[in-house]
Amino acid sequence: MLDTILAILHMCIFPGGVFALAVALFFKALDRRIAARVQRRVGPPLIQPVLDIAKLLTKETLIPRTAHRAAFIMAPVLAFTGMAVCAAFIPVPGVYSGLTNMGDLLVILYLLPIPAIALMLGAAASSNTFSSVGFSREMLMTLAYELPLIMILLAVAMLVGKETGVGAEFSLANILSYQAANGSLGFHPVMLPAFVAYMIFLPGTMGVAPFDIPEAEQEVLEGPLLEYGGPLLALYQIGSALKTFVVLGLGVALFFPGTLCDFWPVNLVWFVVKCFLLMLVTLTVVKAATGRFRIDQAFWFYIKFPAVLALISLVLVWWL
């Protein structure tokens, strides 16, 4: 009873709930304006993202007549509920270990790709054209970039099962405790092609530029979120702020772990810090310098290249 109450906490409170969503606004926020400065934009002001959310809450829900309506309306829910859990998972170094009695890296797995299902789920509900051409893209584009996602979290469990003697590590608990002992996975050879996949992965699963296609604003007219409006849309929302959340956090406990001291607050503040340089790398500077690719392009983008840099790690960790 004890540890299902603790769970619940942790999905509300921290790691996931207000913490999550608090700190993937503010990233947002700081995406946009340095994405503007690059630009040579002055861009919005740095709680612009959260003035968007609760103008949404306060806007009628318009739902199309020719819609099926339960899936019009779940499929936002099903988003927000599936990262609000996943974010449960995400260790902090130095703070907090991640529900370790109740899952592990494959549960991440399995709930990481609920934003897209329910991304598609509303979109084929709407019955709107331009959405069900942005369903098609957002399928080709999830099966483009969860395979290398799979082989990288594989090489992963592998490098640091064989090493501790127990085939595949699946437990980011026990990750983290043998990064802690023998040093950050980033930093392993056998890794780095791993790392740089998973750097690719993250505009490709996050829908950024240039791989914004499934949304496509001059094409598809936001293609599955061109019928939501209000509440719902303001869910959809929420729900891509924590998976930023989710994916950077889990970037950041799979390759760059380490701590600076004991002390909590510290060890808070760096794995913030380390999150934002992943995102500011890896999302901002490529969607402020990149135009948008084709869906065909993508695509084997993703077949040709984080995959082949995440099956090389996962060769060599099983070769070497």
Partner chain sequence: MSNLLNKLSVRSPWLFRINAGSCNGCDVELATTALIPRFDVERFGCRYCGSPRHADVVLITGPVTLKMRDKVLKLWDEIPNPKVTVAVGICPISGGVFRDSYSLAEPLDHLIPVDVNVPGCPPRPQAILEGVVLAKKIWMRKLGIEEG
Second form
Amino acid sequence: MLDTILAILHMCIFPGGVFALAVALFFKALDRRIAARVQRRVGPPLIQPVLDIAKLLTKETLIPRTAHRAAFIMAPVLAFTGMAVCAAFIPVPGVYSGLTNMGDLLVILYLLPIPAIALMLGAAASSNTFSSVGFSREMLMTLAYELPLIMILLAVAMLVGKETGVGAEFSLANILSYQAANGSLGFHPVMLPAFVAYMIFLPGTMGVAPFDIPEAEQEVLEGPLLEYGGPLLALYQIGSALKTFVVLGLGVALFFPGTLCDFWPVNLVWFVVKCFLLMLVTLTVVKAATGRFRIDQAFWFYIKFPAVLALISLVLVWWL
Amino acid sequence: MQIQRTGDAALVAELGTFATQQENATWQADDMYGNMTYWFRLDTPALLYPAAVALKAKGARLTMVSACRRDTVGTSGRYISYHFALKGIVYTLRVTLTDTEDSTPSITPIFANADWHEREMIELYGIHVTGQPNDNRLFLDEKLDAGLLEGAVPLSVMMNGACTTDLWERVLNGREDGEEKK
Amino acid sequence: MSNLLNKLSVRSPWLFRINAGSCNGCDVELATTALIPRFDVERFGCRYCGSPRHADVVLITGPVTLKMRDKVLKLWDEIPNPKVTVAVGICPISGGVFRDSYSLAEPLDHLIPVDVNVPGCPPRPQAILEGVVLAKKIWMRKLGIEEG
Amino acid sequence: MSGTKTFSMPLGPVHVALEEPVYFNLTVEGEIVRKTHLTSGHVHRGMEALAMRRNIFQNATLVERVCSLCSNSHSFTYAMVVENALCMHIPERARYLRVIAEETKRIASHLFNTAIQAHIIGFHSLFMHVMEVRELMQDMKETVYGNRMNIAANCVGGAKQDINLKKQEYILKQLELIEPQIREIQDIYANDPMVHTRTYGLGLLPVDDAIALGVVGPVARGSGITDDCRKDSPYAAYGDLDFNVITETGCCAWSRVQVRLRECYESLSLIRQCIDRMPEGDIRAPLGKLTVNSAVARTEAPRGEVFYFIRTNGTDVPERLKWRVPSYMNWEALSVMMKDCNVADVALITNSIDPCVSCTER
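What about the form predicted in complex with its partner chain, after the form predicted on its own?
Let us now look at the entire complex, which starts with that chain.
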């Protein structure tokens, strides 16, 4: 009983829910601000993502007549709740070790594609041509980036499992404690290709340039999101913000979970800083310096680079 | 320095054979920069096709087709001018449509880009173009009648986009009133 | 609570533009206004959006041609309330240099309520920016909040 | 992707990637476009009918608003056609002034098209950078002519305003600023891997098709056809100035952008030559005699050849004024370029011909 209440608290307040959202929105603002500075602009105020969501909440909700009503409304709710739950599984090293008794990598692996699936559901429900093109693109992109992700997680699990002698270790808490004892996996030469693969996975899963293909404004008018507006769009945005937190947090937990000291506020800040640096390198800078791939180019890019890199790590772990 | 740029003499002679035997059927003029333009008035619209073939054989490019309103010629009939460019020189073939010969042959088979020009002519002036393969509207809204520029459109219809005094009323009333049309 | 949300909301106007048959001078200036670093509308929290469903402020350019009229009306209907309409350039106001043409429908404000007019042929980017700022004020008024 | 099922996908008339309303009905199979059907006329404003009801001076203002990106080319060609019909000779200085205005607009227009290409491939930083560089030209137009888009530099009989020494110095200074930036932009468009992947070999228009369809301007020159009115039939001061006709042989979207950017260098040099060689004197000639006459004129606008035809009947209202813009010729080429292309590339290919809908539909 207490566990359940605690789990719900973790989902709603820390590290999921409020905390994750606050961090993610702050990141988003920083991201826009830094991109603006790169382009020699002023950029929006730091509170802008909050304002955007507040604005969307005040707008009226229009549901297209041709749309499947229930699915149309359910999709953003699904995206939001899926990510809110997922965020609770992300451990904050030195502060919070994740939902140890139920959470492991496999659960996260299942929860992560939920926003993409929700987006596809919403796109299908809105029965719009652009949305359906967005749908097929989203599906192809999901296939493209899920493959390397599975291999990355497998490589991590195998490595830790091999060293601790349990075969494959899927528990995040154990992976963390292993790293606390033996040093971060990011510094492990065998895991380096996997880490690079994870960095390439990030822009794909977050749908930012050069992989913002499903929502390409200039090609398919924001694709799956075309028919959404008002509060429902706000839910999507919150879900996407939470996802930013999840994927960045997961990256930090898997590869660089090191702590500075035993004082938890310091570790909390250190975690946020690491997440931010990861975002800066993989999302913000890349976005500002590239254009957009075509869907087939992006698909083959993912098959050629991150998948192969992750495979190299996996094979190396297997052999060594 | 003024260099005269004249056209291909053989082509001019060949096109001349299609022109009417009346006076002033062919003429030429140069602009202030010395670029010559050649004009030919054809006997019948049917001659347009062989003349276009001759131009195509020399490698000319169709640049524009301009039709004129019927009333501008006087009693009946009107001009259509076909402009071709070859090595910087413009050759214009002028076809006269009369009540008895009120259609012109399509030259789309010779010059692929004539398609749009001919369709425009059909819809704006209601000219018959025989053999034009495409009969879709090009520009005009379905609400408007074809042959609109023919001249017989009532002024009241032409003026339906007339300006109103709304802006000035608004300026005079002052923006502070906050009158908003709901 | 909802009052607070409303107050916050006007600081995030998302823009959508409709070209109703313009000579694209105004559209180019809109693109300039929106996207070049010197003017940077993003600092007002603005963003151009691809879908009318996301829009708050709609910018309309061009004299409304017959062929565009129904499309303009349809698009305008798809924008969720509350919305603010800004007519950019002289054309949507009076038809500008094209007035009296057979191919134009009516002036824009006969079709839909126009909140802000930005005259000019084309207006300067600074004028368009002012139009957007005015639109924010009108939006506030529509939400029933006093300016301040 | 889903088998062989095709569905139709409307593109436009209001679409962010297209500056102007035009409606493509694409028959799509998966992500591949099998058929394109174009519906135009959204920007048809009946300008030719208007032109036949206004006098030759009012028309100068009207034709300048055919399209704002190549507005100067319209007033330029219009002035030329009226001068041809009225058998006028314009002063020497006006010929140079006209070239300065035309080339300024050309640089701005080419940069705009180039920027939009970056916008369509989602390369925002590059887009903003190019627009910021273009802003230097906008400043120049505003300072010299008083408007950023419709600069009203030409009038029948010459140029509307003179450019004095102080303004000449200012122009040269601006050119000095912009030249290295354009070189940098050209380098990015030529070599950036992302731009290259998306545009190289895209929207092929083979030479034979280009000739058959009679395409003009950078589209023709991007397919290796040496075709430039400024050289073929020199007008204004072009006969006395040195410049090259730029061609590329790639026949693709990438080549067209390269043609445009390299033409910018020629334009910079042309403006410098004009300022250098411009003689002193009048800038306007008195009006000629209005007679019954027909005349044509053609110039090279940023997008290609602009062609004007006028018939005067002795009054100040032209009996017929008709013009044809470069996009009118280039539109048809889109069906060749879009053969079996990707949905993602439709906007990109359309942009590669630098389409001007308002020009085409008038």
